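One chain comes next, on its own, written as structure tokens: the form predicted on its own.
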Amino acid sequence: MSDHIKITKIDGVLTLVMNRPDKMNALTNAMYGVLADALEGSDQDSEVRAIVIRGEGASFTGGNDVGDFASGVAGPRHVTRFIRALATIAKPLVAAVQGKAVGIGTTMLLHCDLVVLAEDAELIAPFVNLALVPEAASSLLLPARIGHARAFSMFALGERVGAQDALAWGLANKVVANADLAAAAEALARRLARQPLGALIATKRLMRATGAITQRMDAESEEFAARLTSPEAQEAFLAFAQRRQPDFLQFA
């Protein structure tokens, strides 16, 4: 268990809060076994019919902890854990985004299937920056969503989007201000679980191509896992550390 994750199920509505915010709720590998554990479970969990995920403070989430990431955690790696639940998860996904939604906090959105937005929100996917590659599936859904072109610029020059671009795009639902953000979340999660549940799954399920989204995700962590100790990537992390810009012009 980790004490940064909030979990509350109230009425149907299983609720999982990023609780870090000193460190833009960047997530941990305990983090990321709690949220996998909290989403495994609730498709067998009869009391929930919809789940809101959100973060704490001024940013949804800073993406993952790079420190806990580059240092090899022992056990196992909870994030693979998590990608698949966000893409098997049988019953709805409501996300309240506000501030810097960074990698997976980008990524994780294109399995959410409401999304509302707080006025400041922006989308960050700045894998190339770090010398690795799109997870979640995201290289195939974004794309999907939004266009080569825009997505290649999220992905290859970490070009951030803001919140009306992103509800423009189609990425999300709603605008609400800051203040409203949670609220907004809540009501719509509230909406869903008064719906039939079992003609919600089964449109979810129709409108998913789940097995195509697995095989790319196995296909990008394979891919991602030799780039994460590849030499650019030792120089994204140690730049990072040192809080200097990366030379990846050393390499050939």
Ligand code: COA
Given for the second form:
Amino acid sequence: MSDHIKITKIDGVLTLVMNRPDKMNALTNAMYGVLADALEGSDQDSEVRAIVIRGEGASFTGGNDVGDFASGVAGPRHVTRFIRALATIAKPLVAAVQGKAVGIGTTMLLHCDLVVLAEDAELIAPFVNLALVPEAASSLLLPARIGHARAFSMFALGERVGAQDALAWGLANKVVANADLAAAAEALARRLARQPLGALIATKRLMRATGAITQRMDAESEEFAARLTSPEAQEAFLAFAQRRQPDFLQFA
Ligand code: COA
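Since the one above is the form predicted on its own, can you give the form predicted in complex with the ligand too?
Next comes the full complex, and the chain you just saw is listed first.
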């Protein structure tokens, strides 16, 4: 268990809260494990009719813990299970995003059925900045959603996308004041929970190309694993720890 994830279940809505605000809710292997268990378990739990994911504090999440990237993870990598669960869970998933949503914080939104953004939300997918490649099938889903040019600038240059652009580009359903964010997402989830669950699940299944998505996840994982140990990536992680800019020009 990780006390960095809080879980509640009220009125048919399972709420998952990333709760490590001093580290911008950066996701550790243990946190991925708890999230994966909760998502996987939701399919079997007849009391769950909709799911909300949100983050405590000023930001949704700073993404994968960069320390874990640098040191590697001993034992099973729960991130793989978490990502797979995002792509395969039957029940609708609603995200509430404030502040920064970095890396997987942005890519997980492509698997959420409804996304509510706070006014200060910023979506950031700086995979190449860290000498890595996109994950969670985002190399497939992001260009499909917002077009190649915008997706490439997010991936390759780490361009940040503000809430209004994200809304205009089809990455979110609405933008609300920060103070209203959690309530807005819970209200949408409660509306979903009152809908006929069988039809809801079938609609989600019909709208999702699961085979193509999981196939792309496998291809990305292979590339990602190779990149993680590259000299470029080691330099990027060291630079993050040392709070300096990385020097990639030393590598051919
Ligand atoms: N892994 C580990 N720690 C992280 C983190 C991450 N992904 N994201 C944020 N944090 C930590 C910071 O190290 C800092 O901890 P400290 O106070 O002990 O030094 C704390 O969260 C607050 O972040 P800070 O960097 O001070 O906030 P900022 O507003 O100046 O910068 C970011 C925000 C997102 C630009 C910066 O935190 C960052 O680059 N994080 C890494 C994001 C990333 O590359 N994620 C992986 C994507 S694949």
